[in-house]
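Next up: a single chain in structure tokens, the form predicted on its own.
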Amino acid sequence: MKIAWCITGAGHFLEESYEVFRTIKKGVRPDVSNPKPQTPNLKITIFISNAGVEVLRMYGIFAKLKEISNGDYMEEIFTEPEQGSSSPKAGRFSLKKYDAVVVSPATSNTVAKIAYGIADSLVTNVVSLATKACIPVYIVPTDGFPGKVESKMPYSIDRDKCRGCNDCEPRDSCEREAIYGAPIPQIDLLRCDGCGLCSELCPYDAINGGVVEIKAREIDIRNVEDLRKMEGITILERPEHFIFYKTHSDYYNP
């Protein structure tokens, strides 16, 4: 089977999506009535939005794709900034060469786009060419849903615990050079990588991720219930839902 996986910008939802598809890869079957681990001719190619490349490398989740897609034909990883405006690759999907797509996390900003039908990213072309092939779509939205969810952060400077110390040495070895600024340094989020090893160097634990607590609007939950009208697209409210969504079906079948 094969499975396009595509990737927008939004930290939330990020890490369990990337943990869903790696458990997928390696054909664990989340079935109690089988429980021992499959493993299906399963292929999964990467589709990134140009915010979700940025969102990848701060949560330090970039790197790790490569774990779940390895390059080879049918298991690229493409990325908007490469595709270009006309995302030739997206053409795979008019030769109905996938089984399925899963867009998790999905932003409010796609979700708004593939509901009024605008097609004008690789992400959003990749669902338009899918649903006209008839490819059953499954879809994550990070802001779809009524009331407060807690998103987590990725690394940043409480300046309430920073000393602002002349010798930084999270600045100093930071290979990137992604933290800067005086007397109370900042970190350039589109440099860093999320290695994490400034927060393991700061002897006063002033660099950290935190979570916030976000609310979906109205706009956003109206255009997932507009979603969910549209033939061959199933939301989901979670990625592990994926999960189980197609335990019983030839995904998870050797």
Ligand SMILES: Cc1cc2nc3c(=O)[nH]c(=O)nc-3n(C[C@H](O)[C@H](O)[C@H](O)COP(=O)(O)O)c2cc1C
Given for the second form:
Amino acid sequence: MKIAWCITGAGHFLEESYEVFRTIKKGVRPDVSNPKPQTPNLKITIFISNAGVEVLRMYGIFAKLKEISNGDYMEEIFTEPEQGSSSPKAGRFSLKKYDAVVVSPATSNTVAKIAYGIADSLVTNVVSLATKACIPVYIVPTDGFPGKVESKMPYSIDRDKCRGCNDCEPRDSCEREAIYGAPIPQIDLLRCDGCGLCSELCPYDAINGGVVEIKAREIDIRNVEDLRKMEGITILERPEHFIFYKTHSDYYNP
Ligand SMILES: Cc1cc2nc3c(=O)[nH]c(=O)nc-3n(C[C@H](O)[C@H](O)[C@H](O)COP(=O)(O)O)c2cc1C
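Moving from the form predicted on its own to the form predicted together with the named molecule:
Next comes the full complex, and the chain you just saw is listed first.
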């Protein structure tokens, strides 16, 4: 069984998506107390959009992807810069080398592109070629449904709590020099790797991830509805639904 996991630049559902693939790879089914070993031949290739790389770092997940895809053949991690504009590795889908594609999480940007048949990035190329080769594609949109959702944010500095210390331990200890400025510093999220050390070191609890409420736009919901009508594409409400999807019972021994 070979799965292509595509990650786009979304914070929403990102940790949940990582947990799902870590779980599948480990072969531990989360709904049973006595998990059975999983199909030993499961291989997961990861395809990441440019924004996906940045956001994965901000949430401290990028470095952990090697636990899922160790770099061997069909277990690589592909990013956009190395795949140029034509995404040659997406040709594997025309060759039918994968059993399924999962885009989780899928930003509203990537959803819109797929809905309009655009294939100008690594992930949209993967989806385009997979559907042309009749490989099933599962998409977990971040903005697919009416109503508000709670979404975890990357680290930021709470300006009400920060005391503007001269000797700011979080700033001075950050190996990536991602915290800058005085008296109240800021975090450069493009440098941050989400390690969380700053949050632990601040004695005033001024650095946290926080949670925000987000409401999907009508256009995003419409685009997801359009995707639902596309042949070969299945919309999943949450990343965990991929584990329980009926056609994937064969990931586990009966
Ligand atoms: C911390 C962070 C979290 C984000 N979360 C989301 C999200 O949950 N959903 C979304 O549609 N866009 C989100 N974005 C915006 C996308 O990264 C941005 O639209 C990007 O252009 C998407 O590119 P991609 O679809 O090629 O990955 C987030 C951006 C940042 C910096």
